[in-house]
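Form predicted alone, single chain, as C-alpha cells, below.
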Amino acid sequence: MKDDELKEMAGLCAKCGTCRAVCTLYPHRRTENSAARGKVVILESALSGEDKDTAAVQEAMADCLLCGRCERECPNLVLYEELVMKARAALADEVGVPAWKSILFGKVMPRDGRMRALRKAGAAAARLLLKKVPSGSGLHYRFPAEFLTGGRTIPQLPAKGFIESLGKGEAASGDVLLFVGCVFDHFYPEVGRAAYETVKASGREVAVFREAACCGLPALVSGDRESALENIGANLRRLREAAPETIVFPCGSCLLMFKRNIPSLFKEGHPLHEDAAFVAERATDYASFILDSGVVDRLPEPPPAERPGEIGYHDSCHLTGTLGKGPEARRVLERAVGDAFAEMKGADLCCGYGGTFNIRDYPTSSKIGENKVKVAASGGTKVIAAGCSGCVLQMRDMAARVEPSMRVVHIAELVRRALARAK
C-alpha cells in the first residue's frame, strides 16, 4: 500500500492518546487499535510497507462510526475522518468493495427510479410480514419476524414515497431547493413533506430535488469511491442547472456531504470544482432556514405543556458535531413546543448508526444506541427531536427495543404542529 498524501495526513499524528479519551468506539472495544491513535498507527506500518496483511488493515479502518469525536479534540488538527475516508478507499483498490455494497451504491443508489422500485418491492414483502399491533407500543417499528433481522426493528416501507406524492406540477420550481435525501423520501415520506411544508411556509417558491441520486455518502464511508464519485457528479450538475439562491437539507449528514466532503474531494482546477462550491455556497440545515427565512416568527404562541421538559433534542455528530448546527434547532423547537422543550440528558452522546457500520457490526451499534436512549428516558425525555435521517433510524430502532414509549421525530414534525395551531 502506497499513498503520499495518506502518509502525510498520518503523520501529523502526535500519538498523544487525546483521541481515546473521548472515542465512541473505545468503551466497547477497548482495544488500541479501535481509536484513532491505534488506526493511525496501523495506517503508517502498511503505508511503510512493513504491514503486509491488507485485508487486516481494511477491517481496522471499517471498525470506526465517523463520528469525529476525535478529530473535533485533536490538538494537532488532523483531518481524522478524511483519513479514513481516503484510507478505505485506497484498500478498496487493493482489496475491493463487498458486492452488495458494489450493486447497492454503484447500481440502486445512483438512480431514483431504481430506489423506488427497491421501495416497492420491500413495502410488498413487508405486508407478507407485518401484523397489526398498537401504534403506541413501539411494535409498530418492528417486522415481527425478527429471525430475520437479528432483532433489528425496521420501519414499514410505504407503498409511496414523498416524491412520488407531489403532484405533477407541484414542488416544480422555485428559488428554495428541498434536498429530502434518501431516507426522508423512501422511509419516513411523513418527514420529507413536513420539511417541504414548513419550508413553504416561508413564503418563498420552493421546488423539491427530484430525480435525485444518494448523496455518496454511504459509497463515500465505504471506499466506493467510484459508486460515491457517479452519485456525487449527477447529483452536482442538476442543482448547479437548477440554480436555486438556496438548498436546504433536512438531514444533517446529506449536509455535511455537499457542505464539507464534496469541496474536499474537488480540489481547485477539478471540472466539478465550481460546481461544488455553488452548491456548498447555497446549502444550509433546516433550522437554520426556518430561523433565517422568519417561519419561525409565524408559529404561534405554543399552550403550556402538559409534561413540560419532556421533549428533547440530539446533538447528532455531522450535524451538531462537524457542522455546529445546534443552537439553531433548539430556538426553533423553544418557539414550537415552548416548555415541552429542554435539554436531554446526555444530548451529545452518539446514537450508534454511523452509516453502514450500523450493517456491519449491529450488536455494537445497538449497545451504543440503546444507551442514547436509556440516559434520554432517565432525565424525563419522552420524546426525542432529531435533524439526521440516520439518527432517526437507529434512534427509531433503539426505542422499539429499550424504550417503547419513546418517540423519535424530526424538528420538522413539530414546526408543521405549530403552523397548524395557527389555521
Given for the second form:
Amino acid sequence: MKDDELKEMAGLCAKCGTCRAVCTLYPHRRTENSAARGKVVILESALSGEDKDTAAVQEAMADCLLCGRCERECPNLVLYEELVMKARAALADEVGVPAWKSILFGKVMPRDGRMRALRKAGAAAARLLLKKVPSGSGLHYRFPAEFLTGGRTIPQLPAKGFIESLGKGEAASGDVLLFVGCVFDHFYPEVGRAAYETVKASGREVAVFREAACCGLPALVSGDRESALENIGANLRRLREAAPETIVFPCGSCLLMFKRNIPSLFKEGHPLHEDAAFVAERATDYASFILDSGVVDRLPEPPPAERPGEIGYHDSCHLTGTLGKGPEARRVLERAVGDAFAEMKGADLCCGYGGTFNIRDYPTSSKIGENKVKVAASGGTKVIAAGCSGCVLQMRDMAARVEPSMRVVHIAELVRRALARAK
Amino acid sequence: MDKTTLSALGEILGDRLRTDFETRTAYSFDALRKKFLPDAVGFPGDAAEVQRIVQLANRLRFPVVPRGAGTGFSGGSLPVHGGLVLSTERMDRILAIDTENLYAVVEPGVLTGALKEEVRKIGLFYPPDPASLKFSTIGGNIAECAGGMCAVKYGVTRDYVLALEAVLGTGELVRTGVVTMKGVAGYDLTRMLVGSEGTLGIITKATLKLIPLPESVTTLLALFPSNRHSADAVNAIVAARVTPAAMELMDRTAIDTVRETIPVDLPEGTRSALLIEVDGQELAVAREADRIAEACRSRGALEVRRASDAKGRDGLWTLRRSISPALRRVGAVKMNEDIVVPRSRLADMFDFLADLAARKRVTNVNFGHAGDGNVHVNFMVSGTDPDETRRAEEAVEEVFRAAVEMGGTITGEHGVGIIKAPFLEMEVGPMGISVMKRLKNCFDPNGILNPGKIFPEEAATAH
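Form predicted together with the partner chain structure, per the form predicted alone context:
Then the entire complex follows, led off by the chain already shown.
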C-alpha cells in the first residue's frame, strides 16, 4: 500500500514508548502490537511494501479502541487516533472493509431508513424473546439481531424513535439545531427527548435535525470511507441549508466527528472545506450549551441530596479527552443535582466500547467496561452520568453484567428532572 | 530460525511464542528508531522458562535478545542478528516490599514508574528517574544502568540494586548480592550485571534499595544571559555546599526552540536556564533554596523564580518539558547523545559545542543534567540530505572525543548498544575491551545473549 499522508504522520513518531503506558488495550494484550508505536511500525512496514499481508495489517489496525490516550500523552504530538482511522480507510480501499464490519455498516448504518427498519424488526424480535436480566434501571433484553451476539444486554428497542415521536410541525424550525444522533434517537428516545426539552428551556427556538444521517463515525473508523462520505456529504449539505446559529450534540462522538474528523478530511481547497468549517464552528457539546444559553441559571437551587455523592460523571474519551469538555458537564451537574454529584472513582477510565471494537472483540471490550463500572461502584457511585452515546450503551450493558443496581444516564436526563422541579 | 527451533520454543512458551510478521515487526525497533526483524518473539512468564529458552539457544545456537519496554536510545534491545526477542513484559509483578529493611523485590517487567508510585504510597522512595520512567521497565533500567535527573544527589540505577537473579548466557541461574547494605563476599557480580546491556545475563528478579521519601520539594528556575553564567552558577551552588535533587540546564538553542512553539514568559536576554530542585525536610529545603537563589544571583542570573506547591512547580517545569516536543520542528531526525564531562568542564563543553555546530553547519540543541555533568547533545537533521547527515555524524564523533579528553565519558546513561560501539575503544582503550571480552566469554561462551552489542563489529546493518 502507498499513502504519503500516512507516511508523513507515521514518520513523526519517535518510538519513545510513552503510548504503551497509557494505552487502554495494552494491559489486556500485553504486546507492543496494541500500543500506538507498535501500530505505527506495522503500518510503516506495510507502507514500505515490506509487509504485503494487507488483511493482517488491517487486523492490527482494527485492534484499537480509538480512545486517544496515546495522542494526548504523545510528546511528539502525533495524531495516532486519526492515523489509525486513516490507515483503516486506506486499507479498506485496498482489500475492502473487514467482513464483520460490513455486516453492520455496509447494510445497516449509512442510511437512516435502514436503521428504522432494523429497529422495527428488532422490537418485534425482542417481544418474542423477552428475557429479563437483572437491572435496577428498567428493562433490558437480550437482543437477537444477527450482528449482536455474545450475550450482550441492550435496551428493548422502543416501537418509536424520538424523531418519529415528534408531532408534525413540532421542533421544525429554529436557530438552534439539535443533532440527536442514531443511538439517542432509536435506542434511547427518552434521552433525545430530554436533550430536546432542556435545550428548549433556553427560550430559543429549537429545531430537531430530522433529516440527519448517521454522523459517519462508525463507518469512518471501520475504514468504510465511501459510506462515511455519503453520510457526511448529506449532513453537511443539509446543515448548510438549514444555516443554524448553533448545533447542539448530546453525543460527544458525533460532535468529535463534526469538530475534528470531518474538517481533517476536507482540508483547504476541498469543495466541502467551507461547509465543514461552517458546521464545525457552530457545533457545540450539550453541557456547554446548557451553561452558555443560561438554562443552568433557570434550574432551581438543588435540594440537599438524600444520598450525597451518589451521582458521578464519566469522562468520555472523545468528549473530555479529545475535545476537553469535562469541566462543563461537571458545572451543569453541580447545579442540576447539587451535592448528589461527586467526583467518581476512575472517571477517566475508558468504558471499553470503542465503537466497532465492541463488536470485534466483545470479551475484551467487556473486561474493560466491567472494570470501569466496578471501579465506579467501589467509590460509592450509584448513578453514572455521561455525555456520549457509545459510553451510555456500553456502561448500561456492563452494569447489567456486574453491577445490576448501577444506573447509567445521559446528563440531559438529570437536567430535565431538575427543570421539572422548577414547575 | 528453522522449524525445529521454532517448535522447540513453542513447546516451552505455547501461545506466548509469536512468529507472525506483524508481531515480529512490532518488536523490531526501540527508541533508537533503527529496525532489525527478529525471527520470533517470546513472552516467558518466569525464570524457569527463561532458563529453558537460553539452554535451548545454546543447544540449537540462536541469538536471544532480552527486551524490557524497548525504550532505549542505543539499540540495546535490537535483534541485530535476528533470533528470538525475549520480552519480559509478562514478568511484571512487585513480589515484596520490605518496610523494615527498606527494599523491594521485583520482576524485570515492572514499570519503573509503577514501582516508584507503589512505594511512594507508603512513604518510601526509589529515586532513579530516567525520563522514560513511566514506560520503561526495571529490568531494562538495570541492564542499561539508567540514570536521570536526580543522579546529582541520589545516584543512578546501580546505586539501588542490592541483589539480582539472572539467567546467564550458559543457561545457568545465578543469584548475586545480598539484601543488606553491607556485603563483600567475593566479586561484586551484581555490579557486573548492572549495565551489561543484556550481554551477560537476563535479569529475572531484582532486589532494590529504598529510602525514605523526602517530605518536601522546592523548584527554582534561574535564567541567565549565557551558558557560561549557568555553568558558573552550577559550580557556585556546589561550592555553597548544597546538593540539589536535580539541576537541569537548557541552553540557548533549547530555549529558542521552545519559544518558537509555545509562548514562554522569559526576561529579555535569556540565553540559558537552570531548573533546580531541592528536597528534604521543609525547613532545610527552604534554607537550601535560599542559598541556591543567592548563588545564581551572584553569578549574574537575570531572574530566579521559585515554587513549592505542586501547581507552581509544574509551571516552572514547562520550559524543560517542552523541549522534546518542540525539537521535532527543528529536524526530523534527532541524533541524541548523552556525554558526560566533569562538572567543572561544563562551560568548556558548551563553548566547544557552539563552535562545532558552526563549523559543521548542523543544528545543535543541548540540554541535560548539569548537576552531574551529563549533557544531552542533540544534532537535528532532516534525514533527506546525506551531506548534512555525514556532517552531523562527524560532529558526533568530535563530541565523543572532546568528552573523553575532558575526562568524561561517551555515554552517561543510554549505554553503548550498537550506536556507540565504534567509539568504545576511544574511552576504555584496547586493554579495557580485551578484559570486557574475556568476561563476556566467561558469562556467555557461545555468544547467545544480545550479540552485536557493545563491541564493534563489521556486519549488522539496519534497514
